[in-house]
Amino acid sequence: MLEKALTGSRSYKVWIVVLLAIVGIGFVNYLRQLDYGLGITGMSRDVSWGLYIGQFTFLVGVAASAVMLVLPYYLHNYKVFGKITILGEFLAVASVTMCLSFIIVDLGKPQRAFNVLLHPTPNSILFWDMVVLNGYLFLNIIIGWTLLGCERRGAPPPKWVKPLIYLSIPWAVSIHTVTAFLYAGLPGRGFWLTAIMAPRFLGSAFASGPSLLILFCLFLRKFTKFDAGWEAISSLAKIVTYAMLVSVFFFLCELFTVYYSQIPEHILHFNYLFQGLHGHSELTPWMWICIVLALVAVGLLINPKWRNNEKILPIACLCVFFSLWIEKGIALVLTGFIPSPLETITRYMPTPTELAITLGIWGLGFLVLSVLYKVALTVKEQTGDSASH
């Protein structure tokens, strides 16, 4: 079937060239990180984690959002989502490849991955999250192209496959939560030491990962021949606002805790991130922008009638998205560092380099979504099922 990622419009043709120029742009500039190491990025010996780090946590919860649809679908019989699971699947694998190539080229040098296997510490966290990273991208692999191919045959999918997808649904919260634990099991970091990491992680993964999946049917409705139907969207759409409504509840149970509190070690970090702290305040923007779009997005979705509205729902969506991309790609991470436990602050700033190296996984995501959706629709159109019903 992939031989079907081959042919199409021209505009296709076109979007798969800049794509791949994308990726060969964080490819050269990745030779340029080899070669020099890590020092070449805006990291340092107290902010060791950055940019990457952030968009693999961000990512890790889209991918987890995968379980929003199969979850309804096979054990609800929710028929509605029949058309979408699939497009959920291949978006859990895109996010997956992305998440898996933000940590090899954080490693320094990739070999080091290989530690893991060679070397395997079973009460590490990070092995269990190579555990169950690995094997979320490998279920969906293998359950999207089963059910993709038996569509296309038009034979019903093997008994083998059910069990599979049943597995895949715990495992796309454990996905998440592992993450979770990555940070809130760091006793010396203030900012993450919190219980409830993991509930947030997965209540802002189940609104991110949804939200850019209706703006991928509502593309596709305009531009191609597939047509999810107004009913997916909505339900779809549904879940991204009570998804949010708890996301945003606990942010704001974290503000209380922290602000009643007065811990030191906590507040700081909060203080730093809303309001800056000894003259740095470099993510003080940030953090307001997510505010607002937060804001602008519950605002939005909780009204059914502009929830309901096509040219509403997209703009939600997008408000939706880059409030928790910057919560968790960019503020989450770094907060964590700056101040640092001896109440230090070190600047960091992300280099050319690095951001060109981000752009190109970002630019490898889309590709591989790209080819997936592409297989997955024109094998949809072959048997009939791309228009709405």
Second form
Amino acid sequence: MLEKALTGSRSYKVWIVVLLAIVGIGFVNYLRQLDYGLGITGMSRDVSWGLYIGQFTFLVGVAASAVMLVLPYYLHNYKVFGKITILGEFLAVASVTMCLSFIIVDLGKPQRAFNVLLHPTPNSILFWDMVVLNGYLFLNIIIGWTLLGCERRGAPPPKWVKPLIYLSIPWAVSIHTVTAFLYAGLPGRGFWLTAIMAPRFLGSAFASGPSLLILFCLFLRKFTKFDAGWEAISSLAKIVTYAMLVSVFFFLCELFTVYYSQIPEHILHFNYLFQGLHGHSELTPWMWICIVLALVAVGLLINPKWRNNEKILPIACLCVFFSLWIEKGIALVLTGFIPSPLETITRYMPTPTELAITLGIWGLGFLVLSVLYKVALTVKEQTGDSASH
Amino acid sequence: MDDARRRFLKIAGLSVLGLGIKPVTDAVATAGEVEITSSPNALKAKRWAMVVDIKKCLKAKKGCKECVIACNTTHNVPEFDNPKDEVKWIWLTSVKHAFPDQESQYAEGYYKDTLQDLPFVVLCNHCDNPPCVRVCPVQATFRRADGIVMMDYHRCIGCRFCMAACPFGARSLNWRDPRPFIKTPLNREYPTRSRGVVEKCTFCDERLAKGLQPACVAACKDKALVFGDVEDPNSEVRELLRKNPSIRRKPQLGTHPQVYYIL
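Would you mind generating the form predicted in complex with the partner chain now that we have the form predicted alone?
Next comes the full complex, and the chain you just saw is listed first.
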């Protein structure tokens, strides 16, 4: 089926070439990082994780796109999602691919990455994260590819794939939970030491993944023959609305505990985020943009009239996506390190090399996504499953 | 034609399988295990610990950092001119960074006159319940039976989870090749590290194995650093802890640090 990705319109080919170029630039920069060491990034002894781990954390959330379609379709027999589950699954594949790439580029000794398999360590959350992320990747590749193949041949799906689909649902919950546990179990990091971290991850994941999916559906509807159907898009929008509200609520719960208890180890981080600390306020504008975007998104989504407006919905989805990108992709990881456990403040600013590598991996994700979507849509076009019902 | 191809694939497959099994059989069939014996002079303990007697460390105010220099020289610790790439095993910091939770606005007398501007010696606490060991995905950092939290530079993948987990900022990554930045005369007895691995104080495990005290302890002429077996009631460290009230850094986190400070 993969050969279907090799042919396409002129704009498709240009898009692929552009992505390949971005990946290429990222790769060349990664070679420079390999040669020099991680010192080529903005990370330091005090802020020892940066943009890479931030992107990884955010993208684990985007991978939730699959489960929010699979669960209603398979557990509640919600037929409307039948046509687009494949889009969710392939978006999950692309997101997890990016996650794993961000982990690899963040390693000081990437050539030793397989030590994680050679010396399996169950007490390390990172070990479990490796297990659940790779598991989720393979589940979605196998399920998506098998179902698509069956659709192409007009054959019913094989029996063995059903249990895998059911397994993929709790598995999706596990990737967010385990990723949250990377942070939520560290004694000296007050910003992350909160039991609501995993629920927060789930809330924001179920908002960011589906919101991106809506944007893709709207894009495909406009520029290709594939139409997900407004009912599917509208149902997804409802999911995004509830998830975003839950996400905002969880964040407010966090703020209450921190600001009412006023324990310095927790509050200093939040002060750094919202108003700056000792003259350092690099993240403050980001955080306020994040809050404004979240409020605009909630305002637009909560009113069904606006939510169901084809012009307003994409704006709301963009607001959700970028708000959560700031929250998970930038603020969550960096603020955990500022101030440090010794209450020193170290500035972090990503270097051009670091940005190029980050962009390269995003490019890689979009490349994987474009190829997979191209295959899926071509198959659907041939079987007549692309037009609206 | 098809038959030949099938046979070829069979043989190729079996060969790959055979190669895959070899390490397993090797592991089972190892004959004559190598026994590692320690030197008869080696210092041994049930639980190594250090006591920092700040009252004897007053020269630090005048710029004394013999302990830091001794450590850096012994372990080829690189010295970078920017804080971003910094590698530190033992270093001096102010009391407000060493004990950030001990703040008092109205502190006067001894605290203000003596401690406030006094550089405090800090190093890895060799916690009894080390979070860095808990999080390491490859067991590159591990706790020895005698309490030393060790580093395996050859196994570390440089994920820096341990750096996020350490509440004392005791760990450093080699953000770049450290070798050109070793400013002290090269000690050929101790390995230099490569870029991308994490390192930290190991209570001089290599010196203990030879019957020597840690380099920082040996270097301190004022005997402000005392090292010994905290499980041994007759040890010097226990004697000091018996006679003086002592504090530890961030005890509320439950990591049970094994570096004690006498103020």
